[in-house]
Each structure stands twice: as structure tokens, then as C-alpha cells.
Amino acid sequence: MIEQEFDAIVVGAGMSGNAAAYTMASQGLTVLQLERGEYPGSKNVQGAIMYADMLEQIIPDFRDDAPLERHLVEQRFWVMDDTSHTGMQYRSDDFNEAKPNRYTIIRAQFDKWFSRKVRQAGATVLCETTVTELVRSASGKVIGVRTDRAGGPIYADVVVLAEGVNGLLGTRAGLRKMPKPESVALAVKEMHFLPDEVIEQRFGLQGDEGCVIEAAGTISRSMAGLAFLYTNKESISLGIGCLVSDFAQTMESPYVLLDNFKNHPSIRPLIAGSEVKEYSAHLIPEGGYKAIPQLFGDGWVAVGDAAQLNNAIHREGSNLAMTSGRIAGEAIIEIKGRNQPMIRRNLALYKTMLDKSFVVKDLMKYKDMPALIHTNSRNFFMTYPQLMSQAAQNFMRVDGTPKIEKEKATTAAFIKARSRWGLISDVVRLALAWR
């Protein structure tokens, strides 16, 4: 296999793994990155949102050649029942700035580009290579890995686990527990291809402007879930995700949910005439701050989805992944510069640095939100969307019915749904969790 001993081995070539590998290699560390896919991004056909500030801290000039789709100028939030949506949106020409803040990307293309940057920085990248085992010293310190390639173990001072939320390497080694079904979501996604001029006309866009729609409501059949639509240059990324535990309990099919979302009266016209070319399923950490496992130990650190670093409340993941990978790399560089061993006591620096960043601060602030939404999912994703739709329709429909009678009908609907006081309770609890 490889006889060289490395400063660091990075397992995984997604957002967090690439960020860690690039950060270390660009500062002269010898880095080996191992990816089980055919190429970085080969398992990620879906579209995503990329947050520019976080990537700019790693590769300042990324806009020169990164495969960016559209910069986002509009965000729509929809609460849906079966035939309608109640929404709010924000659009600003301020987002047509010289260096836009958010972009849509296609992960297969973006991850491949990021990996090229990792190689150019000096790292060795091996694809189609599965890490099967962590190698430990007699004292239990992680000192390398074994892979499915011929040959013996590969040694390194430290191993960075960037294997994703369902990676088995860390769990098999006893470094972290398998994520619980109630802390992981399964998202199913499709890519719908349309000419760029059609996308721009349907969403009111010009040039490389982009729009995002995020939706919740009866489309998830009372499960805690979110649907989304991202505009790319010549495609639309469309998907929906719900907790694995909810899928197991309700026996709902994710494919049926996606099909229903595509055929919703508010979505169907936006993708009419499109050609579906790609489909994927993806696990996403949803447990928030309370689900974060041990992040470091003797000879290892965990980053990105492998560390459950995803902000489900604000629908942010790639920025936390890139930032955690960068910070892990910087911590390892600092320890290396001190000529200190990569043991638990020293690698605690990674956790200290991460705690000072927005990553942990944001997750800690909203640490009670995921549990509140998940345990009251029927109210938030079924009852309230239906009541909102009924109230809006009563307000807008002019049919000679006295307004007082319509107001009484709306109030009666709340009482019938036994949500009058439940709504107040949920709002108070939501406000307290948000505080």
C-alpha cells in the first residue's frame, strides 16, 4: 500500500474532509485523504447551498474557478396544506453584490473541484478506498488506518474522521455511538432539468440570480420534516426529508412524500416540463447540540456530519462542516508547531476552538428547539398549517357571509382541533427555546 508515515490521515472527501485536508496541506503538513467513492462527490448528486464566508476563510479566491450555480437573492418560506401555501419571502437587490453571500451548488461538481484544490495544496488523495479499521498502539492511541487495499496499515500522527453521519469507522472503534433514529433525518432528492431561461422566467430571476423555497406542513404527513426547492443554472433541486424515527413509526414512504410534494398545486407549475435525471437519498444529522458526540481523543478528531454538526433549525450544514474541518486542521497545525504529541489532552484544543466559533454557539443557543418541534410534530406540521389555510381562506373569500360569522368559524376550528390552548402553549415554549 503506502509505506510513508503522514502527519494526518483524513477519512472522507466531503465538505468537512476537504476543508481539513486543504487547511493542513496548504501549511506544509503531509496529508493523506481517503475516499471510498469513485471520485469526491460521486455519492452526492444532489444540489445544496454553499455559504461563501466560510469557504472564503479557506480558499479566498474560490470564486475564480469554483463550479457555482446561482447566487441567492430570494428566500421563500411556505407553510403548506394539501392544496395551498401560506408564505413569506425576502428578496433584496443587496444580494447582487460583488461577492455574494450564498450560492446554490451541485455537490458532485463542487466536491470534485474542492478535491482538486486539496491535491494542488500538496495532499495525497486516494479514491475507491474504504477505511476498514483504525489502527491503535498498545496504549490505545489511534496511530493509523487499515483499508481494503492490499498491504499493511498506513500510519499517521492523527486521523480526522470526516466519514459522514452514518460512517461506521468511528462507531466500530467505539469512539462514538451510532446516531439515534430520532436524531437523523432521511432526505430524498431529485434533479429536474430545465433551460436556464425557463427557470429565470418562472422565478423572476436575471442572469445568475437564484431563489430558494423551503416548505413545511401537511406534505410531511404530521412528521417533523422539511421540503425544499433550489434553483441551479439549468436544473432545479427538489427534495423532502423527515426523521428516520418518524418514517419507522408511521411506515410512510419517502418516495411517496416526494411525489406528493412535486405534484402539489404550488410546486407543479414550477417544474412543469422538466426532465428528471438524478435521484438520491441522504442522511442528515438533526439532533442539534445535545446529539454532538465526543469530538476528539488520543490520535483522532471528528468533523462535519460525523460530529453531528448540523443546524437543523436554520437549515445549515455545509458552513458548519467546512468550519469544523478548517478548525480541526488549524488545531492540528498548532499542536504540530509546538512539537506536541497528538494525544487527547492536546487535541482538546480543537474543541476549545470550535466552542468559540459560531458552530457551537448557534447549536447551543437553540439546543431545545429540535426536541420541541419533534415532540409536537403533529401540531406544527399538520394542525397549524390546516388552521392557517382555513383562516386565510375565510379572510379572503368574499361570499356575503358576515365577517363575524367567519371569525366565529375560525375560532370554532381552533377549538375543534383542541389547539386553542395547545397553540398558546406551543408558541410560549417555542419562544422560550428560541430565546
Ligand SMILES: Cc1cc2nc3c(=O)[nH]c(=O)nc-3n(C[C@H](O)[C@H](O)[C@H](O)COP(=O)(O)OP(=O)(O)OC[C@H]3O[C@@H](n4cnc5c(N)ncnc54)[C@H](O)[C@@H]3O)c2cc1C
Given for the second form:
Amino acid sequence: MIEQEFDAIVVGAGMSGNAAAYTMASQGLTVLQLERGEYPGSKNVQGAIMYADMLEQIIPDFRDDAPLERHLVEQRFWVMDDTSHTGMQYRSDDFNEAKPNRYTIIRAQFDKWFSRKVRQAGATVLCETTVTELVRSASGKVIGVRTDRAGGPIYADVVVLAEGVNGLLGTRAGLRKMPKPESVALAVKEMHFLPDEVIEQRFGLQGDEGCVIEAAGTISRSMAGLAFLYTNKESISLGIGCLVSDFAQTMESPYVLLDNFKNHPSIRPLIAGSEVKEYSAHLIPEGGYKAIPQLFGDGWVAVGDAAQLNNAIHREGSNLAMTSGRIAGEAIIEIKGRNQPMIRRNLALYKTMLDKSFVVKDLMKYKDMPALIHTNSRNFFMTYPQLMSQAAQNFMRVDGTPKIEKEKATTAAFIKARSRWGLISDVVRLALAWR
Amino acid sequence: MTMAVTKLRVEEKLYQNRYLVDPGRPHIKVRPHERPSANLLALTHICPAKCYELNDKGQVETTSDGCMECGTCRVLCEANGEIVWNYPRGGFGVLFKFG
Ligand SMILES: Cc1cc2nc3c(=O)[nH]c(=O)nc-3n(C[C@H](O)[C@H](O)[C@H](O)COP(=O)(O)OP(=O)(O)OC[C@H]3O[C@@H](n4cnc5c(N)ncnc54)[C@H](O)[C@@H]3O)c2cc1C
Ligand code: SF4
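Same protein, different form: I have the form predicted on its own, so give me the form predicted in complex with the named molecule.
Once more the chain from above appears, this time first in line as the rest of the complex follows.
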């Protein structure tokens, strides 16, 4: 189909692939980008909060025409048990700034926009094309790809694997291992539509202001998991995700968890009367620093979720994807500029640059969190939420019991559930992992 | 909660979605087996599209029409060869309107 040989082939038109393709094409490299979906975004799922700074570094004036939903002025963290939530809430008018820091987006629309920018920058973008195989030279260097379209292989100096968390190509070619069930979460999500004035009223918002809720607790039935509710302009994205290993062990059905979350007395009134227009599911890489695979080799680099560059603790992924895509693109431009071949030794520049960025530094900071949360999920997601709710309720109910006795009862409940030593060790380990 | 109610619910959910099914070319296959492993059996509960079901011989079967291509079953059951997983042909499969 395509005779030309390219400077770079980018597999995937998600956040990382678009960032890489845009960066390279706008510097004059010949770029072919291949996407298996009917249009960019048709296979992609996100919560979705988008971080302005990382996009601004790629497309500084993105606010002029990117499809943005609401800029965030308020975030709530909820610890839930079956009938209550204990919450922390932060809201600031400072977030009503000229160039807001975080927005909600709808991925199918956002990815289409980003892809338009990639085309305008000069890349060739082919959708409805699944890359089926990497083509390698006799020495093993990746020299191109084969697709499910008619015609032979397509060649390039370097292939950017931006294929997302379930990346078949890299794992089939033996460039990295398949993600382990304990290092990926399965998330299910629904889109609930409501008139914008109803959303604004229910969450106390004005105009384009947005509010997000992240919730953990007994809603994940003792599995390591998190639920979310994000306000868009005329819809609410809502979902829940837990580790695949935990799902396999408990055999809980994700759609039952989602329905229970929707029916929770703290959530139900927020979505009452909404019309559901989509149900989706996707994996999220949660293994953190220790799960990062080999990122480069002869003729290839891996970016974004395909490289497990995702910060599950902070619910950040798209920004790590965009940044790793941009940096991979910049490294390739640099190597090309020096007229050097796209071999392992030279492509190591990508890793060197990535290590200096927030992407690897952030993941390094939380390198012990995934293991801790995984091995303690029952305490963190069942026992503690229930105890917190009991403690708060005990504190708020006025029933003639002296306050000192209430405090003692709360402490006793914590110790009974977890033992003094268990509590102390959980706190210490959490602090060490968080540090 | 009974199985019937749960199943009905998922089908209602999937009904909202857009799919372009590639007739006669399922992208996921279960290898024939006598007894399913624990992971394969788990898929009958945890696949978010309920694509896996037990037949009356106690073996696991799949119909991938409602599949959302999340990859959960691949992560659990591809490495040991219990299932064969491929992406649908370009353009086919689930088409998220919002994602
Ligand atoms: C429920 C959920 C909520 C999330 N919430 C947030 C959030 O609020 N904020 C945040 O920053 N991050 C969030 N994330 C994470 C974020 O979505 C990902 O980190 C990000 O999308 C990764 O980008 P990517 O480009 O690496 O992969 P993707 O966006 O998954 O893109 C991969 C692309 O490659 C294509 N592809 C794959 N294989 C092939 C092939 N063989 N041939 C052709 N094309 C192929 C796919 O179709 C897809 O378009 C969330 C994720 C989920 C699932
Ligand atoms: S990929 Fe996901 S939705 Fe599709 S069959 Fe496997 S588990 Fe089910």
C-alpha cells in the first residue's frame, strides 16, 4: 500500500502515540502513524482528567480549540463503607485562573482533536489498520511493521510502540513480558448524561467549573481498588477499578461493583435521573516503577502505558504518556540530527532523558506502594474504611455518652480489628512507601 | 443476586455500545479443555462483558461479540495457552463514542 520508507512509524494514536508523532512530524521527520480503531479514540477509555502542563509543552495554544469539558476547582476524596462516606474536600477559587491546570475531557473527542493536530503537523495517519507484527532484520533490529491491510511490510528507521497497556506487538516480539495480573487493574466505566445546569447545581459549580470525586473503601469488597466520579460539561463519568489478580481471586463481577457504587446512598443522588449512553472497560497499569520493562532496543522505543508509565497512586497516566511520547520523539530527532543509526546504544538517550523527567522520578518515589497495597488490601479497603465510618459516626451522634468514653470505644475498635502491632506496622509501612 | 439478573444487566449495558462485528472471525478463542483452570473459570465472573460462560459439560466457552477489548482475559489466560487472543481486524470490534 505504501512504498515510501519512513523516518519513524508510530503504533497507536492514543495519548503517547499522538505526542510522539506530533513532536517528530512538526520537526520535519517523515512519520507514519497506524491506529487500529475506526478513528483515534474509538478504542480508548479514560476517567478522564487531563493535565494542562504536559500538553502545553507539546501544543502551547491547545486551549484555543481542544475539546475540553470542565476545569477543576474542587476535588473530594471519600472513604466509603456501605452506608456512609468520610471525606476530604479541597476547593479553591485560585483554580479559576486564566490558564487552568486540570480539565476533564472525553477521550474519543480529545483523541480525534489531537490526531488532527498530528496530521496538520505533517504525519501520515492511517486508521482501521491493526499492526500485526514487527519486522526485524537478520541481526534482530526492528526495521518496520506488517499490518492487516493488503500489501507488504512498511519500513522505518525506528518504530515507536505506543500501543497501550494491552500491547500485543511488544510482548509477542519478546521485547517485554505480558503485564502480571497483580500489576494491572481492570476498570469499568459508564457515561451518565444530565443537563449542564443540573450538574452545576448538584456540585455547586458555575460555568465551566468542574468537581471530581475519588473514592475507596468497602465498595471494592476488600480488593485493592478505587472508584471515581468526574464531572463533564453535560455528563458524568463514573467508574471503578480493581487489580486483575484480586478480581481473579474473589471472582467479583466488575459490573456488580459498578452498580453498587452507583447505588451507594452518597452517589445515587448525584446521578439521579441521568441517561446512560456508554459502558466501557479498560486496563490500567498499576505496577509502578518496578514494573517498567525495557524501554528501548535496536530500532524501537516503548512509550506510555505500553511501558507501564502510569502513576496509579495519583491517578495520572495520560500526562506520563504524553510526556514519554514527546521525549521519545525528541530523542529520535536528536539522534537523526547527528546522522546516527537508530540502534540500542543511541536510543538509550530516550531513557536518559526520561529518567530526568517527572515521569520516572514520580514512579520511583512510590516504588513500594503497589506491593504494600496489594498485600494489605483487606485492611486498606475493608477494615479501615469501616472503622473510620464507625469512628466518625460515634463522634457525631449525640446520645449522652461522655466524649471520653466515645474516644476509648473508637480506639478499642481499631485495636480489636487490627491489633496494636498491626496498626503500627501498617502506618509505618504506608509512611515508608509514601515517603 | 441471581445469575439471570446479573446477565440481563450486562446485556443492557452492552446494548448502549457501538460495535462493528466481524462475522465468522472471532478475535478470542478458548482452547479445548477437559476441566477449566481457576483463572479460566474466574473469567465467567470477571469478564466485564460476560463473554465467557460454562457449558453443560462444565467447560468454558466464549462469544466475543460484546467484548470491549480490555485484555483482562489475555493477562490471565494467554501465557499458559488457555486462550488465543488477537485484536479484531482494523476498524472492527468495539467503537467507543466517548471512551
Ligand atoms: C478508567 C480509566 C481512567 C483513567 N483516568 C485517568 C485520568 O483521569 N487521568 C490520567 O491522566 N490518566 C488516566 N487513565 C490512564 C490513561 O488513560 C492512560 O495512561 C493513557 O491513555 C495511556 O496512553 P497511551 O497512548 O500509552 O495508550 P492508549 O491511550 O491506550 O493508546 C493506545 C493506542 O494504540 C492503539 N493500538 C494498540 N495496538 C495496536 C496495533 N497493534 N495496531 C494499531 N493500533 C494499535 C489502540 O487502539 C490505542 O488507540 C485512566 C485509565 C482508565 C482505563
Ligand atoms: S478482552 Fe475483556 S471484555 Fe473482552 S472477553 Fe476478555 S475480559 Fe471480556
